[in-house]
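This document starts with one chain, in the form predicted on its own, laid out as structure tokens.
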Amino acid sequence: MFKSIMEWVDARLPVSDLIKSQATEYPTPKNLNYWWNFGSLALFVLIVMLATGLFLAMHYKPDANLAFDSVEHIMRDVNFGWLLRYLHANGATFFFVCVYIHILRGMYYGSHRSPREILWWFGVIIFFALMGTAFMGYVLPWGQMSYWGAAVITNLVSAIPVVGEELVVWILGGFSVGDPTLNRFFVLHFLFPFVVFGLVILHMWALHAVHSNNPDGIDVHEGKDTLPFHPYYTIKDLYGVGVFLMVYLAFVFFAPNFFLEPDNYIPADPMKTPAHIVPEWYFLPFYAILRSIDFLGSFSKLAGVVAMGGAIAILFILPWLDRSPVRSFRYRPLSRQLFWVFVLDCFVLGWVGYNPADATLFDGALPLIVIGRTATAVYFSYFVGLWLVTVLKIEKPKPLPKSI
């Protein structure tokens, strides 16, 4: 009776065609490892967070008179409120380390490169949109941390020369940090993550046109160099998720505050600055780029903006900063260890984003603002170095197989 349904299904809206050629029995490379785990990965986790939005949502209050109570009505009297929140707090979390692994693997496998340009240009879109997703859900608690973090942030659009300040304005629904834009937040803040599943739509669409890059950064063959995607990789996903959820379920059950800063249990109070304002984790780096540059003038600051913008919208033109014949940096040893580099200088810029602007180490004898301002340079010399390695042909790359 199933076949007959589906025969019947099929005859008016090929299904299980669609399903046979993009999923099923989709060809996928036969070499690839653990590391392709994190963009199905980052699928699940947003679905996860879809899901345990649309819950909250329900119970949540966007008023600057009940939201922070609201939260607390959902972790105390609502039916597993508290899980609701923990897997969503924490998922926002895991959600950038499988987005920050997944964007570094295709980085150093060269999969930004020709003919998946459009594929990396809708991940680094998705990115953005996550970014801005998950700043106005750090808002929403209504809490010291959220406050003024809105208040930081949003006082940046000042420096934007001739509309900032009356986008500023327009932003916030008044002259400052209040109910208007707790309201405006939360309607954005529930509508980009259906945008961002629309994008990644479009990515994986532009990724199946493609098809997927490979460790060995080459061509393969059909047939020869590929498996169906079921049962290997879903049995490989499936394997990856459940590794996925031992990790990131102990945190939800055992430390479920471990990346939620205490002074965000605190009500949003206007009249009291924290001594520390300190974003999210995953957006320490791009703070401590901000924060490199003084904010003494409004060219200063302006300057800060667009560093902090650009260090992510380089992005979309390092398809053409990287010109080696060589996709992957398994065969290129320079431009690898220009990548471990970048990597290691991330984690600097982020440490440097976590502590206070005027910290110093060695007894004060090195302002960390130092650090910080060596570490964005190193940040941004990173993608003219790759540009100059293969310009100039510096690097000689190791012969490459002539299959997977």
The other form holds:
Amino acid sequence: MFKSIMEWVDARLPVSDLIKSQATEYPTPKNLNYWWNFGSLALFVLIVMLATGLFLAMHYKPDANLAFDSVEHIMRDVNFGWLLRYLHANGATFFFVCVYIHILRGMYYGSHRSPREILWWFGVIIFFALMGTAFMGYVLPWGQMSYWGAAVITNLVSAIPVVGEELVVWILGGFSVGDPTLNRFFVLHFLFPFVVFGLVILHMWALHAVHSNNPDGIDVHEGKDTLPFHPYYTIKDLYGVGVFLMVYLAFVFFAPNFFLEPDNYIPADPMKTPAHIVPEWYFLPFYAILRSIDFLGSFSKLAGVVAMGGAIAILFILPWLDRSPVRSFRYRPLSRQLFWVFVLDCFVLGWVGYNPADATLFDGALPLIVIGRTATAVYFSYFVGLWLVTVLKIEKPKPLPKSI
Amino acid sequence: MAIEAEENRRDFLILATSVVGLGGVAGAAWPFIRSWSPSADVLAQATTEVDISALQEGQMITVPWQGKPVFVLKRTAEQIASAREGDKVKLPDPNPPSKDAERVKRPEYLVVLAVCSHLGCVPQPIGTGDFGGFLCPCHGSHYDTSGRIRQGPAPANLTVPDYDFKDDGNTLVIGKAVG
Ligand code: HEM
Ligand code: FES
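I would like to compare: after the form predicted on its own, may I see the structure of the form predicted in complex with its partner chain?
Below is the whole assembly, all chains and molecules, this chain first.
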């Protein structure tokens, strides 16, 4: 019965063919390690976010006078509203965990290098879209952090010469963050994840055109070096989802506010800025870069914004900065060291971004801003350094295996 | 020859059609883009009137104007003197109005937009910053008693809005009526 139905469908739309060639029998390198789980995990979180977000939107009110209360209404009155909200709020955190690991995986194993540049670009575009989505979502509860985060970030636009000021007014729909801003952010926050979903399909299309890289970073021989995706990787990805859910749900059920700011439970007050504005943790390194550029007088603001955007946009050209004949850092001792310095540096930047701008260490002997500037320099030096050690052939790669 | 002319003709037609088409799309996009600009009711909140008759020397109030906070400070003699001192140093933002006399209509009243020129936070009340003025807590910008940037990442002085006094100086009118 089922078979004959499928035959009828396949004669009209070749569904079985697509499932076979792109999923069940899709050839996958047999040596993928657990770092390769984070792509499917990111997709899993995206689906969780779409589902919880959709149902939250059925109770939320995008109105400056009602928004804060409607979130409290969701938390207190709506059946399982607290669960939907905590899943969604913590989901954003774990989305970034997955995507950061996913990106670093690509940087370490050279997954961005030829022929995967377009695949990589879609990834970076997804990352930008994700940041925009997360930012606008954080505005919706209309607490103090929502409001002032929105004020600070939209103000970045005013750094653009000539048209900046007018552009901010246009984006806000007023002279300050207000009801029109909240309303349009809500609509865009609703829309963006579906755009991201479309981008993920393009990302997967590009992946399936060139196939997965692998921890050795060498080209694989189909058949000898590959396994059908099902059951080998369906099982492995599902196992990853299980482990992931344990961590994610531990936060949702036992420490749901760990990543949230207490100040965001105070309703937005346009007349009063909280003493210390902190963005969500996943923006901290970039926030630190923004604040570190404060020594260029009236150019500081524009330069800070450019540096912050550039810190991410530089990923677009990473495939061409790395000139080594070898993809994977497994066989590149020097690049590997640079990589770990880079990862550490991102944590330092995050820590600097978390602290107040005028904080100091050792009783004022060491202003944090100095650490921030240094860490910013190190961040960009990674990319320059990687280019230098490969273009000048300073690094001697270890011999590559003949096959995986 | 005839074929070449035919091709040129086609190229021209395709180009012309595309240009007209794009122009049409741009024109159609305009209402959508403009719908994001401040609407009539937002623009209508152009002015705010504040009763300042009860304001004591050294006292500061924050009043909303166009959804933005405005500091109204009745300055003490020292605060005025300190602002005049500031006229003598090299300021990070020397663009007018930067002399204290240009920034106030009456020396005892300082009226400035409480929006940090860095990224738009509200600076803290008078007396919190170095130079006796306002400290912006977000990224550590210090403004003096004339609302001028003296230290920190902010590129410009606090904006002096359009304002006027009426009722013998008992009422402050912030903003200009539009239209
Ligand atoms: C919503 C976010 C994302 C989702 C759902 C997603 C999903 C996936 C999936 C399912 C895979 C295949 C499995 C794997 O290799 O892990 C993949 C591969 C890949 N992704 Fe993503 N991705 C996302 C964001 C990104 C970002 C931000 C980047 C880089 C900036 C990126 C770069 C890559 C690369 C280079 C590959 C090929 C991996 C390889 O074969 O080594 N992805 N992605
Ligand atoms: S917003 Fe005031 S110092 Fe940055």
